[in-house]
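This document opens with one chain alone, in structure tokens, the form predicted on its own.
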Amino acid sequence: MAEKIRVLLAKPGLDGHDRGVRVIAAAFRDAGFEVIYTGLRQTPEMIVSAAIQEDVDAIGVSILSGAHMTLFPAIRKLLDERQADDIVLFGGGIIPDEDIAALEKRGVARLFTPGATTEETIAFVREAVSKRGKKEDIM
């Protein structure tokens, strides 16, 4: 049996709306992923520390607060500083197109906006993790 892809899902900052990330967590679990949900009001430091401790393949971040241009780069920087740059960073939320382009240039692998399907997100993570070569036999 293939080793499960491990995904950490997080809600950084003061945003208290977690319905979407809980839907994503359930969808990833149903698709055979191992999911770690860190809960609300996480700092970038808490997210990166948990990701490294849990040896995850990807981090998914949900941001609806408008702080995406601060939080995503902070997480990416910490991953790079801690030699964890092989962890795929992706996310979703209310993010303007021009900010999506800027964040992807800064190392966020993919950003999903309202209307994206869970299937689309799952397929992206499977492909991104397999391209990184972290799992020898992706499910």
The other form holds:
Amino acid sequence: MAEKIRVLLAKPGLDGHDRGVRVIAAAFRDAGFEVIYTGLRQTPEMIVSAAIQEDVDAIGVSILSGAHMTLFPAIRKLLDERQADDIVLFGGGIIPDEDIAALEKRGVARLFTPGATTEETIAFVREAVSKRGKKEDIM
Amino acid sequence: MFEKRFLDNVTDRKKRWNRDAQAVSTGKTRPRFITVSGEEIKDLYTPNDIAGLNYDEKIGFPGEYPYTRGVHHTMYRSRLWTMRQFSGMGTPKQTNERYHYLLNNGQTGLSVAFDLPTLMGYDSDHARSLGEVGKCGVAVDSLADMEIIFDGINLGNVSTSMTINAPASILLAMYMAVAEKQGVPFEKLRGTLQNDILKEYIAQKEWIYPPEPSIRLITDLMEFCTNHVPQWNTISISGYHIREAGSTAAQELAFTLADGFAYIEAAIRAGQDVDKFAPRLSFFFNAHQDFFEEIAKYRAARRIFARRMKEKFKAKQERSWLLRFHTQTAGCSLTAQQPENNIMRTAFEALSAVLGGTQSLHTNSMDETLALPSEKAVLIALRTQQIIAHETGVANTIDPLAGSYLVEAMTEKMEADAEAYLQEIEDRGGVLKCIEDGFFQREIANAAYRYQKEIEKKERIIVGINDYVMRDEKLEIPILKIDEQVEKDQCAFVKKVREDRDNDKVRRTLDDLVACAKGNGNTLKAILDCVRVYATEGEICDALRPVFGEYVEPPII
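The structure above corresponds to the form predicted on its own; please provide the structure of the form predicted in complex with the partner chain.
Below is the whole assembly, all chains and molecules, this chain first.
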């Protein structure tokens, strides 16, 4: 029996739109994940430190302010610097397609936009985390 | 409302009709018939559903207590609602250009959107502003920016709404300082500040200070405006954000009214006369998609407010009893998929606001789930209002849905549900206690989760999301992008402002403000002195932060 998947949900930047992240938190809990929600206005530094401290499998970042091109790369960079690159980084928000493509190239595993279902998000996390597990076994 | 014999007859016929309807029924188009808020709706409403309604007490006439049918005697026959598109982006100069564009196209009021650093009280060059400058609205650091935003616009001739909350006093002070420079007296200024901090703790979450000092800033502002800026609407008590965060219609109504009553109580406690300040309070509601439910919400809102103002707060002036409101169509109802469909969604929502008797209206642009609206999208949104006003005929008569068995029954139900919430809030110790305990936040989060589950279970169909989906859809509308250069330019500009001004004067006025905040002086007056000498928003907030403290949200699961 696999251990419970642990996910840190985070809201960086200044925007306070937390409807989406709260819905995701509730859905993840119902799906049996362990969820840690950071609350609002976390810096990339705070998010990465919390993720490492809580030993999570994945970080889900919600941004609706338009600052995604600054904040996602900052989080990715810190994860890599601290050898925490096994943590799956994904996110959601109002993010134009071209930015999604650019961010996915820069190490964000997946970005969900308005209209995504909680089910797809849950399925994504399960799969991404289990794949990552296999990679670790081989290593 | 009706004679008993007539009602008995209707009851009998309804029973027969029910049988016949069941006999010919070929099934159900949906598993449950519920409103957007999850309320069950009956198949048919009849006089029996409003049998207990007293026309004089509950419905009455427009412009007369309890104002269910509208706050004015003549409503849109003598004056249409104000068409007010909320906008602002990038630099002050870009925003100024957009305002000239909107005014030249027949818009009748301005509405300023500020960027997140401005909403949170940080200057553009603050570390926390990184990546956010000019993104969700226009960046304002000092009076110099406001001078540019309103360049070529006579503040004596427009009404301006400013969506700003925690630092509202500062932005109003800047607006007043621009007016001074234009030679426009404060008495001639017309407009609205959002200035509703309670809903920030509840839903929108752009706060700076804890509730108590925040409320003092608000009551100081109310007092100053009563005496010096008499035409200014001092607070726009907002349900919009509560609804966007996922609440039901009844929650939006009740939580917003509860906030409004809390401000009124605070101002009365501060020694102000209810009839002096109440006429300058206004409300701001969301127009969501459930057509009749929304109309019921606006009608119930007026009725509850009038009764409380008259009976509980003992306001004597009729003007104090009127719930005047602005409406914005529901951003959260828009879809990123097939975004052109948002034009129709917005039109229906706008129509409900008009049928509900709104005083002003913002119609969302089709592209707002993707980015800030493009010029073309904004124009279509504005044209939507003009079509409703001039082509559909709905503005010809006042409160046309009054007397509808459904609408009157829903208005009654909405009122009862809101009253029950108001009672619960009181029983739980009032608005501030409920914020502290996370009551509102929890109720809203639960409603949002239920709504999402209804969509995922297909109990609720959203076109383009869980039905009528188009695979491999190609986006064919223009997307506005904010150039990363905006942030650099704005940072350079605020640095230059700090170099060019008289820094001794800035220091002195900021010291005076701190002394005022520690004592009992009027904070808005002191802030006005600071902005006149180009103290920045961030500097003013930083002066107040140690005095007032900073708010930390209680953890809510």
